[in-house]
Each structure stands twice: as structure tokens, then as C-alpha cells.
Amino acid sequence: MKVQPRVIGWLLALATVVTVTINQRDVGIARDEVVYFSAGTHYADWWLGLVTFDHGFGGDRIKRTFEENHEHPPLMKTLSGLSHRVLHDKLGIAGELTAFRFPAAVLHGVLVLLVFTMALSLWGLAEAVIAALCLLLLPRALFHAGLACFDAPIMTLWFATVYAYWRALVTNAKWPWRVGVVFGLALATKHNAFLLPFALGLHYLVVAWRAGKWRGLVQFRPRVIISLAVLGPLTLFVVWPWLWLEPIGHVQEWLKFHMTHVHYNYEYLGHNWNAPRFPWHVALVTTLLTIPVATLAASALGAGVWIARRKTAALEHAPVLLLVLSAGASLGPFFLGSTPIFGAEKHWMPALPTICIAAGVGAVWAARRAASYLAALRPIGEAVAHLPRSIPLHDRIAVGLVASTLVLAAATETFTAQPYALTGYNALAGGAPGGADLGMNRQFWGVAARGVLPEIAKQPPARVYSHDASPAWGWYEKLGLLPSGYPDAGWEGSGIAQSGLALVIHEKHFNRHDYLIWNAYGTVQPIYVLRADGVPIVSLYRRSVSVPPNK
């Protein structure tokens, strides 16, 4: 029974949503998402009180709703909330963090499904399944994908809105109107969806000029144009409440903060950068170094068969320049110097889709090229070495081979590299040693702490200064993940001389800790070292019995 392309596609989506949802779960609890947590909470009660009728549409409860963790767009927090008040509160099907991360798990589904979908139009199903599978084995993706957080559904977002764009210029018939409201969700996930416009902006006048010079850049479709300015701003507001109050002073303030936002300590090539200038090719190498090494090399023979048939094979509206300057517009405000770094790869994930897409195509290319040139020299292999002519050739095969071994590579990368993604570094890179050989960064937000909560329970109960996991602390405990008797013991100086146990969690800027907690405890000896892959990602110290801590 053939099996319909439609349903391939669904499949691969689900295989994502539950791949996710499960390797989530040895994935600690990143700062951010505590935040996330509560805010998302409060977000999902108020909107279930609305629908109920509990309460009307009272600015005063808006207000005290919605100020929480204003700085950031309201969608994955009300969705991750609504999330846990379903999986959670009301059937008990999920655990509490799975069930807040459960949303940023069925939106990576979505990604692969529309990846899938776009290739699948536009050059067919080996090349869309090859597609699909890079980007459900990328390491990071998969890391940030199981995290409540938004790095990973504006991907989504992000390329849905691409794909809406696309679809709108093609089909002319449905589409316009859903562009501007799938933007509008990207707008109400992060902010570096305000960089979607200078993609989709130029593409729109290079296919309108193409379809009519002039006359073209006023009449060919401008239901797009008119969809992604009135309906994608009218789509964030509907779903953020606290614009509703006072819409133009709130998005100044939402706009303000980011553009001003602190600058992170972020370990690059041995250095620690918290202020610009920062390198310029950060993204290009960390990039480099991120994604699997047979994904890279697929994607750059893609990108070369789509230069070279540029004039040959150019399809209608442009498809490929619309994916490139999608890939563009996501990673190029980091060549610029001046823009924060908050934490690499997580930043221009956009750029991910356009390279997992040009990995199919190269794949599907270099295997059909593989399989040409061996049925070529078959009839010199049958008269000198007596080959038998039922040697199998065909197309399939040779695709088939290239794209089990690509994915092959690309899931041992990927698999091996969790639940610490952020330490891991691909081949080229030399696996998570080379990375820190190189000095670039091991990880972020504290997650790895979780690693070492098996170590802490095996203490005597005592203050733990548990550093960079601070915030997610308690939320251990909660989640049994601690046993009770190691509360945290506070922050910096104070908390390491009141605590029994510290930790420290690698990156550069923190080494300092090390030493404070030395000086503290009397020794430099960690009674247990987190590791990944041979390096060391989290320290684990015992105060000496003769230093006691301060009362």
C-alpha cells in the first residue's frame, strides 16, 4: 500500500512532538522558564476566567495580570500555562514541567511539518523527508526545543510566516489574510520577529518587479502587503492584553528594553564578551560548529546546486531567494558587532529551516549524481571484473543510502550530545573537548545543575549555594528531583558562607566562584565533578568539618 506524502509529513511531525516531549525530560530547568512558569500561570487563569465569564475585561486585573514579565510577548507563556492547567490540574496526564514545555513540543512538530510540506512542493519527497529528519536531529534545536522558553517556537513562527508568505504569492486565494495573522503570532513570541519584514520586504519587490516592473510593484499581490501591515500588528494586540491598556506606550517600552537589554557573559574563542564590540562572525562560526557535520556538508552541496541553477531551474516567486534571505535576516544583525550576544545559536535559530532544506536537496542531488556516475561505469565493471548486472543502480537506492547514513551521522551528533546540548560541539569542532579546547561556551541558564542533584542527595542535608540554578531551586524540590534538607543557601558571598555544599556551574566568567567557595571551605578539592563527554561542566564541593559555615 503506498503510502500517501501527506501523511509522511504528519508522521514525521508526531515522531518530533514525541521525541521532544521526551528527551525533555532529563533536561534541567533553565532560569528563564521559572519566570515563564508563573507568568504564563496568572496569563492562563485570566483568559480561562474571560471565557468562563469569572471577570470581564477590568483593566485594573489586566494590569495586575499581565505587568508580570511584561518585557516579554505573551503567546508560549499563555500557552505553556493553559498547557498545565489541561495536562496537568485538570487530567493528570502530564507531570508539572512537561506539561508547561509540552507547547514548545508541538510547535517543533509544526516546524518539521511545514518544512516538509515546502519541500515537498518544491522539489519533492526525498528531498522534503531529508529535509524534515535534519531538522528534527539538530542538537541544539532539540535541546531548546523541550525548554518553555521562546527561542524555539519563534523558529516556528518565524518560518510559518515565511511559508504563509510563500503560499499567499502562489495560490493568491486564502492565504493573504492568514500571512498577517501567523506574523502577528511570531510578533507575540519574540521580538527578533520585527527582522521578518526586511526578508519578506525585499523578496516582495524583487517578484513584483519580475512580474511587472513598475505597474508590478503596486498591483501584484497586494493583499500580502496590506495582510502582514494591518493584521499582524492587530493579531498581537488581541493576544496581549496588556497592550490594551496603553498600546503605544507599551510597545515603546516593550522595544526600549530590548534594545537596551543588559549584555550576557558569553564565552567565545577563549574570550569572555559582555560588551560590543563583539566579533563579527559569531553566529557564522557557532553556527559552524553547532549543527551536525553531515548536515553541513549536505546543506553546502544544496546551496550550490541552487546557485548553479539559478537561471536554469529559477521556480516561481523565487522560493529559494525567499528561504535565503529568510536565513539572512535571522543571522545578519550578529555580523554587525553591536548586537548583544545572549547566548549564541539560540538567537538565529531562524536560519535553521533554509539550511536543513538546502541539506535535502543536496543529499537527494548528490546521490542521484552517485547513481549516474556508477551506472556509467557498469559496463566497464561487468567486462573487467565480471560484475553481475543485477547490481542495484536505481535512484531510490542511491537516495535511500545517502540519506540513512546523513541520518545516521546527524542522530549520533544529536543524541549523544543530551541532555547537555549546550556543552556539545559537533566533528568539526572535535565533540564537546574540541569545543572547550576552543573556548566556546559550555552552556547557560544553570541547566546543567540537574545533573548533580543525584550527588547532593547522597550528603548529609545541609545549605547548598547552588549558584546559577538558583531560581529553579525550589522547583527541584518540588518536583522530587531533590529530596527535602538541602534548601539554598542565597546568593554570592553570603549564601557560599552560609551553605555545606556549593556548586559551581562552568563558563568562564564564573570562575571567580571557585575561588570564593576555596577560601570558604577550606579546601579546592569537588567531591564530584558533572561531566559530558569527558568535560567538566559542573563542580560539586563539601565545606571541610573544620571551616563550619556562619550561623
Contents of the next structure:
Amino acid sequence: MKVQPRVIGWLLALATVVTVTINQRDVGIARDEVVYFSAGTHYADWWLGLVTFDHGFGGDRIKRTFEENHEHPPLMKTLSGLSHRVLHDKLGIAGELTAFRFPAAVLHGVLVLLVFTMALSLWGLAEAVIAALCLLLLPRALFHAGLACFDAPIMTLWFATVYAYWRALVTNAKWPWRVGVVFGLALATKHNAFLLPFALGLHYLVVAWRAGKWRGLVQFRPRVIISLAVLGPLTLFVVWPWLWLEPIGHVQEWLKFHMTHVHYNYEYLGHNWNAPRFPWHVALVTTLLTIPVATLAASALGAGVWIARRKTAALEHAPVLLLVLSAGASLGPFFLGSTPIFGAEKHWMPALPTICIAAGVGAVWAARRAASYLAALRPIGEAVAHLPRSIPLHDRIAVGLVASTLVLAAATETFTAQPYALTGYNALAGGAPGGADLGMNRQFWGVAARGVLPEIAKQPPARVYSHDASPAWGWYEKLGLLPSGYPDAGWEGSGIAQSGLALVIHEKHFNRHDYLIWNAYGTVQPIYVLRADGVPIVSLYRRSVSVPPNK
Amino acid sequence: MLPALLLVSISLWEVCSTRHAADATPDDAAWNRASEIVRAGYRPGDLIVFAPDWVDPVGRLHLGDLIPIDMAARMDAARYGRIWELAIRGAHAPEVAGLEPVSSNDADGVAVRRYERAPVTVLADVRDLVSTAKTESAGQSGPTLELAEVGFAPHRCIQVIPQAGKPVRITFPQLALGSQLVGYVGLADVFKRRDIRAPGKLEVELDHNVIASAEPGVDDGWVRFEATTTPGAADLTFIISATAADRLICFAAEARK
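Rather than the form predicted on its own that you just supplied, could I have the structure of the form predicted in complex with its partner chain?
Following is the full complex, with the preceding chain placed first.
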């Protein structure tokens, strides 16, 4: 039975959704997720109320609903809220956390499918499968894809825009209007989408010029440009009722928030960075230390292949240039030294599809070169000659061998890093301990606090200074991950003073929280230290004379 | 052929290396054995340090009961004659730089080394004398004795928040001086350092002469200053200033024999 390539793509997408959904079950709640849960629930209720004629388009209700977290566009929050209402509240087939996070998991599957489809169209099945698997098996991306946040979803919508744009150039049929809508959805996901026109615009100029010089710039595919310029903003407007009240003012407010965003603390190569100028190489080094080494190596080969074949095997409408510009637009701002670097790789994840497609191309090229070499060797060539002629078996064996070792390496990195993937670094760095030796960022968002909840539950009930996990504390209690009797003690000094237990989530700039606790508890000795591959990520302290929780 | 071999080799190396890195850091059993070695030879007043610095929480988990807060928040290590270093991954603590261990053990990956040296004799520690100090030109706050974060490390130090452009003078009357005055100064609070980028300034005045000074910036950490002094009692003044408000300047100093 011959399986259609498209079916393989769908199976890989399904495997991705399942993998992300299972993986996120052990991942703690990110500080920002709590905000998005709340906003998403309210957004979803507003839309549900609208379609069930429970209410109309009243400005007051829109303001009350969409003012919440209006510094981020609504798409993922709305989908999270709808997913929660349907999968948890109505159908009861998913836990609350999983229901909120499920749309991001689905989008990650969509991304794998799109990468597979584009690679299949341009290079072949082997390249497509390897590219898709490389994308699925990225430690940090898998982690982010399991959160109800925007960083993995914008990678999907970014690449979906690139894909739709490319299809629009190739087919010039239905795709021109689709590219505008998809771009609008990207805008409605995260502000990274504003960088997309740099990639698409430059690419368009090149291919349109090649098509017909000055005349080409006007006549090549004008519907694509019109679609991006008109349908993109229009789609954003439609899905974001907050803009209905004051379109220009609220867009300005949204962008101003991000243009003047506070610089959070971020450790990089042993230094705590919280003000520009930042090192120009943050994106480069962080990428080199967080993507599986085998994937990087295959990607480097793929890039070499693309460069070598740029004239001999030029593809229609320069898709390689498009992929490279896509990655460049995503990474570019972080070379300026002024763009905030906190959050690191999550902010330039739209570069990953390009890297993974290059890995697919590079791995298959290397395997086929090896197969050709072996076939040319007489004894092996003769042995292979006796095998069925219908299939280039030596090719398949070589591709299978290279692909399976590549995937094994990526899988090992990816699953070793979970569920604390923000602490994980690749083999080049020396894993999590090597990353710590290099002074690379340990983690952010307070996610790791989930790992100490079982230890807290072993202690006599007490108020807990929950540090960076404070926003998530109520959710941990609600989800039953923490028994009753361990309420959040509150903010910093006063919280520590009222607490009987205290935790510190280890980041360089959080060291001060250890010292606040030492001062209050009279000891430097924690009772438990949560570690990821030996690297401390959370310390738990206990006051020697316990403060009861009801004090 | 070579590219494929390279890819396969890198992949197989990565599989082995990743699993090895994940399991290579000593576990609690190893730390317990290291802790037993230290406890068997420990004497009150011994300094215990860990390397690399990121493993410090694990070290304190196992030996924190032997580390008083003021030892963890020390000015420097010069007053300690015996130092225990517990290190993993071939690291060394800066406190033992240039010293040779008098004993060395390995507890399943945790190196336990003991160092001995002649400690400095401290005649006076200004942190013990804050209550007797005279302050002129009061600042926004201080002087107060704090356990502060300076350069991402703990330090027990005298904190002053001077008003912008208005120096604060803190005089320790008739301080018992030795032949050397050693001190450190830095800017406390990472968020203040992020939001206010101007440096602070500290000058040490003896007999109306500035004998030492330091100008710690936001990325300088715990900055050392020192001066040669004549043994005997004398009024010693620390002048703390900043060009910006809300600058948390924290210092410590010892008069050494």
C-alpha cells in the first residue's frame, strides 16, 4: 500500500499536536499565561454572546471586555478562551490548563504541516519529512508550543503568511486573497508580524524585477500586494473589537507599548543585561546553543546546497530567497543592540522553519551523496544491482540512516530538556550544566515553580512566598496541584514576613530574593532545591518557627 | 560520503553527549558524602564556598547550617584562615585563587578541598560601628546596615541613599586603624541599577586627606578600595555621593593590622 505524501504530512501534524499536548501537562504555568487565561475567557464570552444574540455591538461592553490586556492582539487569547469553554466547560474532555493551551498545540501541528507541504512541493518527500521532524523536535519550540501564549503561534502564522504569499506567486489563483487574511491573523497574534513586510516586500521586489524590470514591479502580482495591504489590516480590525472603538488611537497605543517596553533582566554569557546596548550576537549564539546540534549541522549543509545551486537549480519565484528573508526579518532586529533581548529565542522563533527546511535539504543531499559514492564502489554497487530496480534502494537506505540518526539526536535533546526546556541547552553548550557554566539564562516566567509543589505539600500548612509564581498560585490551588493550606503570602518583603515557606526561582537578577529570605528566616539553608539535570532552578526555604497560614 | 558521515557522527555524538550531560552532575548522595567529609574536619569559623557559583544553592542545602548569614554575606574572604571548597565540573571558587589545598578528596564528583592560610587581623569593622558613626548632610535614607544584593552577590554593608549632588559624610570617631584599610563599595538593587544608570562615588578621608576612593557603576559589582594607614586611633570619614537620586550605595570596610 502506498501512502500519499499528503497523508504523511497530516500524520506528522497530528503527531505534533499529540506530542505538544502531552508534553505541556508537566509544564508549569507561565506568569503571562494567567493574564491570557482571564482575558481569553472574557473575549470568548463576548464572541459567544454576540453569535447567540445575547448582546450586540455596544461600545461599553466592548470596552469592558477588550480593555483587558489590550497591549497584545486577541487571536490566541480568544481561541484559548473558546477552547476552554468548549473542551473543558461544555464537553469536559480536557482539563482547564490543557483546554486553554490546546489551540497553540493545534497551531504547532499546522506549522509542521505547512513546512512539510512547502518542502514537499519544492524538494521532495524525504526533505519534507526530515524538515517536519526537525521542527517537531526542537526543545524550546516544543516547550513554547505548549503554552497559551503567542510565541509559538506567531511562528505558525508568520510561516503561514510566507507560505500563502509563495503560493500566491506560484498559482495566482485563490491565494492572493488568502495571503492578506493570513497576514491579518498573524497581526492579530503578535506584533512580530509587522516585520513580515520587510521579508515579503524585498522578495517581491526581486521576483517582480526579474519578471519584467520596472513593468514587473507594477504588473507582476499586484493582487498579492493589495491583499497584504488591505485584507491584512482589515482582518486584524475584524477580529479585534478593541480597534472598533478607536482604530488609529488603539493601534498607536498597542505599538507604543512595545516600542517603549521595559527591558526585563536577562542573563547572557554571565552578564545580567537590562539596558541597551545589548551584544549584537545574542540571537546568533542563543540559536546555536538551543537548537539540536545535528539539526544545525544539517541546516548548514542545506544552506551550502542552496548557495551552490543558486544558479544551476533555481526554483520558480525564488522560494529559497523567501525563506532566507523570512528568517532574516525575524532575527534581524536582535542584531541592532537596541531591541529587548529578554525571552530570547521565543522572540525569533519564526526563523525556525527556514532552519528546519534547510536541515531537510542538507540531510538528504548528504545522504544521496553518500549513496552515490557507495554505489560507485564496485562490491557494494554489484550487491545493490541485485536489488529491485524500481526503487533507488541505496538512496533510501542512506537517507533513512542519516535521517534516523538526525531525528534520534534531536529527539534526545528535546525530551531530555522537558519539562524545564528554558534551562536546557544543546550538546554544544554541554546541556543544562554547560549552559549554566556559560552563564546563559536559566529560565523565565516562573514556570519551574510547579516542580516544587509536591515538596511544599509535604510541609506543615503555611503561607508561601511564591516569588515569580505568585500570579499562577491561585491556578495551582484551583487545579488541585497544591492542597489547601498553602496560600500565597503576598509580595516581596511583606509576603516573606508573613510566610512560613518561601521559594526562589533562580535567575541571576532574582538572587536578591534569596537574601530577603535569609534575612527573614535567619538561615541560608533551603530545605529543597529543584534541579534540571543538576542545575538549581528553584529553592524552597522553611522558617524554623512556622507562621500558621491563618495568621 | 564525508557530509553524511559527519552528520551521522554528530548525531551519535549528540545522543551520547546529551545523556551524559544530563547525568553528569553529582546527585544528593554525592553531596551527602562531601558534606560528611566537611563535617568531620569542620571547625567553627571555617569558611565554606562552592564552585561554580551556580551550584551554591545545592551546597547550602547540604551545608547551609554551617554558614552564618554574615559569612555568606562577607565583605571578602581575607579574615578566614581555613576555607573549605566544594566544587564540581573542575571549577574553583575565587576565594581560593592562588592557594594550595592542604587536603583534597573526591566524593563521586564533588571535590572537597581544604585550604589554610594566615588570616588578616581585623582591628575594626565599620559595619559594627554604624550606631556610633556621625552623619552629616543626611541623605534620602541611611546609613543603615543591610543585607544587600550588590553585583548579584550578598553583602552585609552600610547603605546610604544620598540626595543628588549632596554628599553624605559618615565619620567613625577614633577608629582603631592598623597598617591597611580595605573596603568595598557597590550599588545595591538590580532594579535601581537598571532604572538609574549613573554611578555612585565613595571617598575615604583621613586627616582631611582623601586616602582612597571608588566610583562604582551599574555593572561594576563589589568594588575594592584600599589605603595604607598609620596604626593608631583616628577619625575616619566616608563621603558618599551620587549625581542621581535613589542611588543605593552600600559599603563595608575593615581596618587591618
